[in-house]
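Here's a solo chain for you in structure tokens, the form predicted alone.
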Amino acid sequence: MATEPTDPDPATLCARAPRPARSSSRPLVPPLDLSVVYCPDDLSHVDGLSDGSATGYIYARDGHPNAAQLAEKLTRLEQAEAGWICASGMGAIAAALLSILGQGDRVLIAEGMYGRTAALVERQMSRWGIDHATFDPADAGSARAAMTPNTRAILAETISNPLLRVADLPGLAGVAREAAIPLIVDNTFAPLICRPVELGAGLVVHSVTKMIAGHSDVTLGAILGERRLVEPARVLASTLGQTGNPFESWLAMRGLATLALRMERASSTAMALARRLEAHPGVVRVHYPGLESHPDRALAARVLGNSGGSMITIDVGSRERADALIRGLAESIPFAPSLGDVQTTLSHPVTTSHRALDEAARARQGITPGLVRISVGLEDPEDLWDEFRTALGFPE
């Protein structure tokens, strides 16, 4: 029976939600659903939503349609069982690790991981009684040698940041299987060109901010993998307020639509640019998995197939020369400490992504002041080469 007044006051009309729009057709583009809270029919409905016997949502921190749609697409792309969208890539890594590890546990992390990931494990998790050890990601035997009875997880990046080392994911998965612990893989640098779940990973994390969303206007992360591992990570992420929001989930779905095209174009251009940079006298060294000179070239062929990815890191010899290169390209290629945009961008690991590491740790990993990381975009390859050649200040 209707309880609304037949002729409500204007104040009541203004305050009340509109009636749902009626339509016998459905939208082509997924709608943006900004509601924070959802309205159950009655108390039994609340019970069903809470215990999973009914489908739907109650509060956006615990799930909402846009994050669910994005998670479902990424889950299928990674061939995983389940997925969850977090507020950032670091949020996804933290949720994955902290849902598995507790006081007295140990985690193995690959040498040369992203600076904030290393700082999370080495500085923050150690405060909570969680120990760690490092291993060479290209050598599964080094991970096996570092195992102890209290090791509960192995964490690696498909392609490391910034030296672009490639992890032996099949080998590491074997080590994890032997110990009955999960292998967690950060696949941010290798969406589509590698599927870690197929190679034995229990969990895959992404900084959706980067190549997946692709336009530098989203901050999100994703956890994908075995349901038994994703579910506790989901609960922890919700409890810590790490759920991704609707608008950015919606934007990421829009970016995801062109991921395959962008990844193919950027990787092809990166290969061509890496070869030319390697031959240039102004470049001391080029780090790119597709080059024959890369220490993990054979491993990259097995893990990444025919692609080397869209990232290149070059060493120009000194901080001064790195600064000169960045300044020389400022009018055309932005110095922007992120990656995965449609336009090519530059980053300086020592002063940005790996600033949190002390000088000794950076030196141990080979992260020198002359390193410049290049996130290759969708520009014409010849235009990019002309810009780099000019900014390097040496003849061809």
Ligand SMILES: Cc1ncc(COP(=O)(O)O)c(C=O)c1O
The other form holds:
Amino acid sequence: MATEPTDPDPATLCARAPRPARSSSRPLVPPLDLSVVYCPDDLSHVDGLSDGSATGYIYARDGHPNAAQLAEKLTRLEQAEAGWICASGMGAIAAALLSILGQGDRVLIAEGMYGRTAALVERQMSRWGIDHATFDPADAGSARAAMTPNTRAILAETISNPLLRVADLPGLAGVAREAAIPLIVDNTFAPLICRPVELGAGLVVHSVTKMIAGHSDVTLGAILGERRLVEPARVLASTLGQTGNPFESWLAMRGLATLALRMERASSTAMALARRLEAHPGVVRVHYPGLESHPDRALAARVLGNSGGSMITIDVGSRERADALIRGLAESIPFAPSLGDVQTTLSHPVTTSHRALDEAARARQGITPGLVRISVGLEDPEDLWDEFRTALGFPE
Ligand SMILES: Cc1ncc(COP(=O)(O)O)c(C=O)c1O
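Next up, the form predicted in complex with this ligand. The previous block was the form predicted alone.
Every chain and every other molecule in the complex is listed next, the one we just looked at coming first.
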């Protein structure tokens, strides 16, 4: 074996990677592994890494330690068998769907899904010969009625956006089971609150960008579920260049450390805020799964347990009043069309997430110009209420 010269030229010294730092103790915090490539010892080691008989990595797009650590945690949290980290929530949804569906197949998607998910199915997958039909996520019978012999998957969100309807996951899992096809659940709005695998989902996807990472500085997604379904999705995600990167996986792991505390706090504040908003004369309607007035309250109790989650959507009656509310809160509560941040943020579905839908489609789904979606954060509940009450411009 050739050894390095004892006194190499500076150019050689500069160019070569340093030797691994020697330490008999381990870091408390996961190290950040930015390496794009990992060096096998020899050709049989490459064979072993490729066929899985040796553990390790070769090329970061096909796997790296930071994504593997995050995937392992999320897999355990969702009670899944396997997991994979993707470059975004959309990357995860696309990889999950496209690893199952091919030309001539059909997918059933819940009405009122996240706009880009609907656009992926309706505008992109349709070009590749993949058909779709929609169903009411709170009514498993409507999914059964839409089933055809070429239907290969059912896709629903645990809590829909922006009206926060709750999907009948046990019922939908039953329909999927009868047809021997997977139920895929986007659990972005309900991490820790709901475990779709326990309710019968074959795959769970997350926009890790939201509550899981929790600080609006990470764009990532996750696919979790049965190994036989995750494995082809992993291969497809890697082939499409959709693997999550090390730094964002590392940041998401840091965010994940406080997920349970954040979800608990944000959900209890959301419950209190929803009640007060419901009693306010300036608010026409409050959509919150924890309220008695929510159309899916009984279902929510089964699917979400005793939490209503951290999202509230209110209807203040018109685009003008929604605009006034957003402007009135601008100093304290940002208009930021995302969700799941440590601070409370607002979104206006008609002009942001559901902008691509035409007016008739929005009206069919009940997405009115006066809707304002609130992603509740970790502020003091009384401070939040004072700000909303003042901005709504009516006495309590
Ligand atoms: C429910 C839901 N799923 C998926 C996504 C897509 O996630 P990402 O923005 O990480 O691609 C979003 C984004 O807002 C979402 O709200």
